[in-house]
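This document starts with one chain, in the form predicted on its own, laid out as structure tokens.
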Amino acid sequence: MTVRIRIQQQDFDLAEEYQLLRQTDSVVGAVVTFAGLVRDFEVSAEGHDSLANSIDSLSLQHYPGMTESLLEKIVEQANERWNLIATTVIHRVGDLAPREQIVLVGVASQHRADAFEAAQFLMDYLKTQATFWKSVSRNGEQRWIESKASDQHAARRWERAADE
């Protein structure tokens, strides 16, 4: 399986992504690809968004070399899980403007099952074990982001499944 896993402050080109996906192998049949925005907006402890809560921008911080090694072993998770030919992970770190992308996760397999699938597994489990910081800055004064409860229970439904 090939696997590519970068993190970066550049942007990425999420059509040759794609590509290099599609040409992995003769025998890929199906390619997903998720690419991550920057929102304009921070949800409130309520759950609610509104420009009352629109950001300048959001910061993402990591610790090299951990963090790479954590994608690695949900990548691993993953290909235990499904029957994957290639995939990719790339999520930017540093200052990223609203609208910009963050973060790519792009799989290749020879049915669309265990791609749809595979790709929606590790972005679930990309939001809630990769180590990264986050902190968003609005109207001159930054504060971090706590994680959210629905990417946790996002990412519990692959645990009950694997019970399953």
Second form
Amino acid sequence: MTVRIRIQQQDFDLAEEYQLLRQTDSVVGAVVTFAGLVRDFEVSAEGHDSLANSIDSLSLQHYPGMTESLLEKIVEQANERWNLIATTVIHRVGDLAPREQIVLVGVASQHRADAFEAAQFLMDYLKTQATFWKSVSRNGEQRWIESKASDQHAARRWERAADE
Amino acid sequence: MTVRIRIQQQDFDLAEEYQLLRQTDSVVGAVVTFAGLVRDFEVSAEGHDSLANSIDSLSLQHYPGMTESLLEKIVEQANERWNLIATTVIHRVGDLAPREQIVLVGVASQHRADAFEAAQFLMDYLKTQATFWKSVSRNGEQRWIESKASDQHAARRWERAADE
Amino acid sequence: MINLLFFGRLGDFAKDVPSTIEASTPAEIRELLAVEFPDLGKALHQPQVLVSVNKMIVDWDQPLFDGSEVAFLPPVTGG
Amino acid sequence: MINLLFFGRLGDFAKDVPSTIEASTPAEIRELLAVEFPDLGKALHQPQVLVSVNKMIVDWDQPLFDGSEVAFLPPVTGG
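Please could you give me the other form, the form predicted in complex with a further copy of the same chain, since above is the form predicted on its own?
Now the complete complex, all chains and molecules, led by this one.
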């Protein structure tokens, strides 16, 4: 499997990453991409959205060295679990404005079920296991974002599936 | 919800469609794209791949008028079932060479679960319910492709989920 | 006059079939065609084959009217 | 000498904390810090806070050696 993992401040080009995934091999039949964007409002710990809470910016911190090695392990797990041809994970850090891209997960496989499931698995783990921390600025005030119960729940479904 | 449905001979540009999905609304937090490509070999009805069966081209026929109205209904169903902001379905028809793009499904939503599930739902229905027929040419000989049991199975999971 | 369409593999069996016919149901069309085109008749009788009238899937005994478009649809394979 | 790192909200409580300390376990570091920085001490005692040594998640009683990098990690929120 071809693996590309990057943690970077600068933006990424989904189109370029899609072309790389697509061109990996002539047996690629399915390419799934997931892009996560900064929404222009805040989500509370309970997962309720409030349009009243417009944000000025999102700031992403990570633990250099540890994050990369966790992402490599997570991608390796996905590769053991599904039949994958290529996987790309790009996660931005630093200050991001509303509507900017935060994260890209891309998976190429022969059949669509593998690409869809691996992409969801990788996103669920990025949300709950990788060493990133988010804060939002609103009216000049910074606040750390709590992890969401729905994300913890989403990540646990893969453990249940592995036990079966 | 913003809906774009196209059936066309010409290729599509995933990057352009992604940008349209992304820019629909400032509350878009997740964009999932699925691209289906022509693999350079044939898949039998049983779903076994054979690298020995390299193909020269894939040909896609559809029932003009009926296909569009089926796709509109399928997208409407997805919109009733998940919280979606924009949906794009592009399906090519005519003769396609190996490695060409066949189909694009793109979904924008606030949260990733909606986009992932709706994209899978739409692909499962495209595979089993929309009026497309595929044939492959190999050594100058044309053969119609059988529908796959695994696709029928994938489509049925949404009926089960709806019953629950 | 009923307009006829054959998709997918059914088209291969229907190359010499006229594009219009007189009949009152899709089932009757199938019987009429089976007389002159036995291979097509057999293919149309496969249980997976669906029939549509004016782009809506219908039963084989759906009444037809002058100008109806009847299409015979083998299992679809999109995506 | 043990090198200290504080991530996420823990960083806000650790602005005046020295970047190195002498201690034999992460639990001991937590106790030492709680004396001088009670808010940080309370935050480090929350059950969701994990500790890593040299970028591996470990137990709080993991023995430390000169030059170890100890990081305190509140619940992550990536993606």
